[in-house]
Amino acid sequence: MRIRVPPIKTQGIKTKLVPFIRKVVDWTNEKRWVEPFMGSGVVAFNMEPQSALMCDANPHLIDFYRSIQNRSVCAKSVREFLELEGESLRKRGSDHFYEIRSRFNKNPNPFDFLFLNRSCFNGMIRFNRKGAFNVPFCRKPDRFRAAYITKIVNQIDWVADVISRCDFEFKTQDWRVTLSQSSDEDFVYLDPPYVARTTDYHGSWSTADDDDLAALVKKRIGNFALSTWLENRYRRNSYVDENFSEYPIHTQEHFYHLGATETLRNSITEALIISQPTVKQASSHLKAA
């Protein structure tokens, strides 16, 4: 099955890992798919669940996909917008980019969010402590050429088709709330910010959050899959060994092209932790209960 790319790029996007995730997870379309960390949405959109709860702390992501769902953002309107603003970008360069960025930070809307995401440095999503988008220009005034606009429009069309055929619910909320709203019948896919490898995507993420996440997902009776990094050429992620050594851990080599520096754009071993613990771990769950 062909793997498709959504219109919004995010740090750590899992496009190339979708076949690996699809192969490993124990999930059927009979269950609701739940994501507390939606990000780009690439995994869910490619899985095409009949029912899905898609959540994120970043309100601009949720607003963007809700706008596709209610058709206030569509292929035609995106093409017209990007042709207009792309021509201004070609003529005015960085001045126009920063004008759009300032406009978005004063009055956010999904069209400006898409424009910034596809013309900022390295396709990053980053906000300062006041919640303002602060990624600089990619220095490519001719960014929105006809072929590039068509590519984005086709991505909009694809996501709109998936959402229209499936029961998707989008919510802006903390991941803990999403977990509390999931049932044991749901399949929960978690792709949190990677500890020690993240910039300020929206809000903060700390080792304390990682610890809370590990504790909560291990209490689940229902199935889950947790994406994180296992190791790179510099070090190993001790979080995995300390919290999930008794769970099945599947690995896949991956290269990240997104990142603020070259040191964040290199080969890494991805880990997908799934929810069938070993006999020893299962026994400890029974004793705790």
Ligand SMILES: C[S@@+](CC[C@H](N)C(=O)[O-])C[C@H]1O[C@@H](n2cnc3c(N)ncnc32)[C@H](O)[C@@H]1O
Second form
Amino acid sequence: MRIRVPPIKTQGIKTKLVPFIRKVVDWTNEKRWVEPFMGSGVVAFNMEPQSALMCDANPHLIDFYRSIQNRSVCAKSVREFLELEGESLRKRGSDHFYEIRSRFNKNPNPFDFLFLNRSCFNGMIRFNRKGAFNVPFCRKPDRFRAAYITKIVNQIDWVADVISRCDFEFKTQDWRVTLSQSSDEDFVYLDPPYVARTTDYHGSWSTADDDDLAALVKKRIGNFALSTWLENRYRRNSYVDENFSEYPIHTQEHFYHLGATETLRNSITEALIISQPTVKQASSHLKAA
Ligand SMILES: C[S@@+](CC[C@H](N)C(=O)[O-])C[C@H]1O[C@@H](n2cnc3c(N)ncnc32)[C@H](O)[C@@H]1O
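In place of the form predicted on its own, the structure of the form predicted together with this ligand is requested.
Below is the entire complex, every chain and molecule, led by the chain shown above.
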């Protein structure tokens, strides 16, 4: 099945891992899909669950997808906006990019967020401590060519279609709140920031967050899948061995193209930690055998 790409780019985007995730997770469409760290939303949008709770600490991501849901952002309005602002970018270059950036930081809105995300350096989403978007210009005044705008417009159309066919709820909130709002019947897919890559994200992420996450996820009775990294050419992630040695772990090689530095843009073995079968599931497996 063809994997589609959503309109917003984020570091750590799992586009290339969607087939792998789809193959190994124990999920059927009757279960609500819950993502405490939705990022671009690429995983859920490709899974097309009937019902989903999609959350993130970054309010701009949530506002963007809510705006698609309530149709204040649509293919037509995005095309008009990008044609207009793209033309100004062509004429005025970086001055225009930085003008939109300060406009967005004073008064955030989903159109400017999309513009910045698609014309900033390396498609990154990064905020300073005061919550201001601070990624520099990609230095391509001709960024919004007709073909590029059409590509983005098609991505909006696709996501709008998925959201309109499925029951999606988007919320800005900390992952702990999202977990507390999920039931044992839900399937939870967790893709937290990786500790060594935290500066790229809205909010911060520490080893204490990682420890909290491991403790809470391990208490969960319902099914879950947790994405993390297992190893790269320099080291192995001891977090996985220390916390999840008794859990089924699936791995896949992946190359990250988005990142602030060369060391963040390298090959990594991704791990998907899967919940243990519950007692009920385990006994039905035994009966089947
Ligand atoms: C690795 S990214 C998720 C990528 C996503 N799976 C994708 O494929 O696009 C991690 C996300 O966690 C979010 N995040 C960081 N701290 C958070 C927190 N305390 N609670 C909820 N989300 C948080 C970031 O804003 C970021 O979007």
